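First, one chain by itself: the form predicted on its own, in structure tokens.
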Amino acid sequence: MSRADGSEAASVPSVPDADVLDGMVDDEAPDPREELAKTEYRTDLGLAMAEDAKRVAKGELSGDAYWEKYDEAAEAEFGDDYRETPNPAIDADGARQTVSRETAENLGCSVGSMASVAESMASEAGAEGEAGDAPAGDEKWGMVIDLQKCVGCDSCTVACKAENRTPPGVSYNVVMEEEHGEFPNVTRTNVPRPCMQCENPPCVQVCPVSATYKMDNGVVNVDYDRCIGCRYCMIACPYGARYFDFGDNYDDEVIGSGEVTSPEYGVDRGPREDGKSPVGNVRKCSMCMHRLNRGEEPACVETCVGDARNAGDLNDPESEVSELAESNRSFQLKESEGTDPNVYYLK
């Protein structure tokens, strides 16, 4: 097809192949060695645990074998922080169990379950929902992002920061951008990238203190009161969707920004100026769980000017998000990782 100036239109598709999109994700991810060099914990141990956590997600290594391999090293490195928390891969009902109870009883950490880790936070978050507005309780939250509709306006990024009061350097929603072709035949690809809320999350597998866990509703959460900031989960995440909170704020731009509280997970965290968590913790998108519990959409979905985002219950076959996720345009980022994200994209 020819343009008005006589040149040929670019043959590059508006949505590139999966390997190009996956490469964009890799470009956004932190350098593992550089990231771990900033912590007080062993870089070599973090690298090894992260790589093997990815193998667990792919089905190449069992959860039993993983923790049998790293139990002694984790206990030596993390001490009581490891010994006094439940193993992160035990599930009370066995639905997502990746470590057998027999193996867990022989490990240096406590024998527990994901339910015991999540119970207090779930009850607090559930209390935030108003009567009649809160979800029924059997949902699996997911999101579908239409790459044909995304205009790269970054309104999702801004809305997310405003909603979750994230500090400098922490952006749960980024829009990756890349140009393809040569001038004047150029196309631009915009790929929004929140947390993927994986069904098989390596970040849960690698966490030595059970700070990262997966809820029954499909959302992967971080318990700031447990997190020790080792950042092993940051390099285990194949999507680069995790960030460390250094305690910075926007006081230079907005007076008093450090005094604003954060509503994440339905827990109203105190002012950042007091230096308490989530300062010193790893942070990530929770799909605005505090809004979901009130019967509202995530902030990024509500504000999307191109109507490129849909969020809802993947367990409901009649929901719009479920129908879109099952369409022939649907795909997941980095499908070869075996993480099975609950965030889908449309070509």
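By rigid core we mean the largest C-alpha set that fits within 1.5 Å across both forms. Bear in mind that the values here come from a model prediction, so they are computed numbers and not experimental data. Positions refer to the first chain, counted from 1. Compared with the form predicted together with its partner chain:
Relative to the superposed rigid core, the position of the CA of G59 differs between the two forms by 2 Å or more. A movement of the C-alpha atom of V175 falling short of 2 angstroms is seen between the two forms when the two forms are aligned on their rigid core. In the core-superposed comparison between the two forms, the C-alpha atom of E259 has shifted by at least 2 angstroms.
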Contents of the next structure:
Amino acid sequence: MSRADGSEAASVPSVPDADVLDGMVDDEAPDPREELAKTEYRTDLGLAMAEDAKRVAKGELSGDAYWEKYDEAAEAEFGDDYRETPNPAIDADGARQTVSRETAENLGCSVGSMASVAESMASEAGAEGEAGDAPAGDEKWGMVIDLQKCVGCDSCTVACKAENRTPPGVSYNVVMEEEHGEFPNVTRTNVPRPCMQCENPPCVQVCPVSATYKMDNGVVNVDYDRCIGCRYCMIACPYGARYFDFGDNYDDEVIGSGEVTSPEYGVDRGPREDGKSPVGNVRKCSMCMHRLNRGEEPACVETCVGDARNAGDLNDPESEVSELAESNRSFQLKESEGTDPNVYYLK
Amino acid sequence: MATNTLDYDPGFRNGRFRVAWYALLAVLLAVGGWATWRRISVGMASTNLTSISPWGAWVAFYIYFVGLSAGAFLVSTLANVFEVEGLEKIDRDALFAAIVSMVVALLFVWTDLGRMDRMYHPFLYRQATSALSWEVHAYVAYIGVLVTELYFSMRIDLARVAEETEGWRAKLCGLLTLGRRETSDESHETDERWLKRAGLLGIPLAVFMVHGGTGVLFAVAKARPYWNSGLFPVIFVISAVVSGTAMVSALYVLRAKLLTGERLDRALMDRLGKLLAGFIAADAAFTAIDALIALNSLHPHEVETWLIVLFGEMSWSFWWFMVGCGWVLPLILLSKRSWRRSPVPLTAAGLSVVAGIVAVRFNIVVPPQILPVMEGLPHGSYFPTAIEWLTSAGMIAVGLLIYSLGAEVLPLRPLDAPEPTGATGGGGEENSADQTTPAAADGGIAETGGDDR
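The block above covers the form predicted on its own; next, return the form predicted together with its partner chain.
Okay, now the whole complex, with that chain kicking things off.
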């Protein structure tokens, strides 16, 4: 389309030159004046703030100057909404704060981090029931894994390690791969094995300090602050689903591997440190309870290339997992153990 | 019995042996201390344990010492509850050894915790369905019973020592009487009555809770079919009695040779030897029954685990230590009346069993963690690291140290029972037979009189 534009462009086939590209972006961008006119707020203030924000981004204006300039006007225009919403520029002296402390103290808006902004949005969405996938609180989480669909790619194992940031030697989900028969009549079964979240969990039965317990939502929890690391639960688990955290880490492979940890069971424990729980504790799959609580699927379910894994509410007879678990292809691992897993498999 | 002054000196007879013995313990404690520091600073990564084989040497030694304790205690009840003749001489020794074993057992459990700093949690948080939760409480109650028993068994002699001798030992013994300093026959009867009561309380505690319960701890693990048998806790108790009797027999002879110098009671030795042989036979028989049930079940996990025990990589520990040292050698040594009545074979049989039962405990803990619980998971493989061995040596040395110090200070042998052989003259014919155990051999000496203190 841009052959005519010049000889330089012609030497690089099918790549338009930069000016043309910029023009295309400008054509697509909505007109700010029109957009702001659709709101009940002042268009001129919005335009001025946006222009100056661009200057802040370019480094032509400091964050301090920007907020000092607009603080009063914004407060007058947005009122309580401005005063009560945490300003992401002010992270309570955290790493992401972009203005000086003096400026931050003089501003009329409340203080908070990006994380707290995201949380408040999530909780509002939950409270108002706007997001249809946010949990109501009466679920019993379960999982159904279709063995006909599993291709044994191990991506669930990888997604689980990435999501839960588990250390070396700890893998909440593994895929047990077995070959049967003799060449050329060989078949292969791949059985992914997360924690079964048993209805009658032997691990809960044996824990001397009740550090591991069954929650109302069906998840078997581990309280890392109570666990003494006796490993009796690992002896008792018929599925080998529990792992001891020996304190190893991926520092040699990944810089800052322990800086962020997963908020397992909804508890954010900060960076991974020697001698601090969960080091020295027993760990296992939590069915990504922290994700379920946000209305998201467990990482293994989300990533599964063959759509072999399903997670959802077993208390809801209409849910996909309930219907699959009722199917005549459905079975549980080691049914004779009496553990009654909440993870079902389809033959 | 002493009339005005008591010749009370229960310490080692040979000063050089004492120095050598404590030097050995000091070396073990130093090495063990270093290893323990490594274990604490490096954490559980200092072990060869894995998530497939989460229990290892420390758990094996823990149940070993719980068994030793329960066994020694049950031997003591033969004296103080069932009043078997002659056994009152070893009553206190058995109780004291039972206490020390229990302390060592708890050291092992403590070391084994992933979070050693949370060792008090089982007393804050409980779980009624957890055998381990019950066990922890049973251990504390059991130590309480043992200490109570030892007190009532020993108090009258503590009072005598406090009254009739002088020096720091007399003062210490006086303190340990807890103010009850009477030495009348009446006070002795009161002691005996309470001793019996505590013993009666202790028997079910030791059999069903402390050691039977430790067996239950394994037997309830349904995920491990090798342990999941009703016979398992019974075998636990029997093997505990085997190891306890063996330890008490060996201690009786070693103590007479190394510490008190008293004339050995041949009838008592014969009785101990017969008891030990009987218990060994029962242990072997029940283990065989357990193996037959497992093999006949054709349950793949059970059969394969037994095959690992019998023919696997570590089968030497089964054949040489468990069968050889634990059963065959002691049964041979105890087979003749004259051997049972002489110190060398009896002590050798006792120590052989004490070593053999270590293999029994390892063969309980390790093999069922080799096969994975689910086909498709990796197999386990476990042999303790140097850190695990050295910490274990250190903890055992702590036990030996406590026992040695106690034996040197406390009247663990009833004061009126022995007829002390001449402190300087030394020699009965039993002394010449002293060369047997390595300990006695390097201490040397009974016939030289051994009195350089």
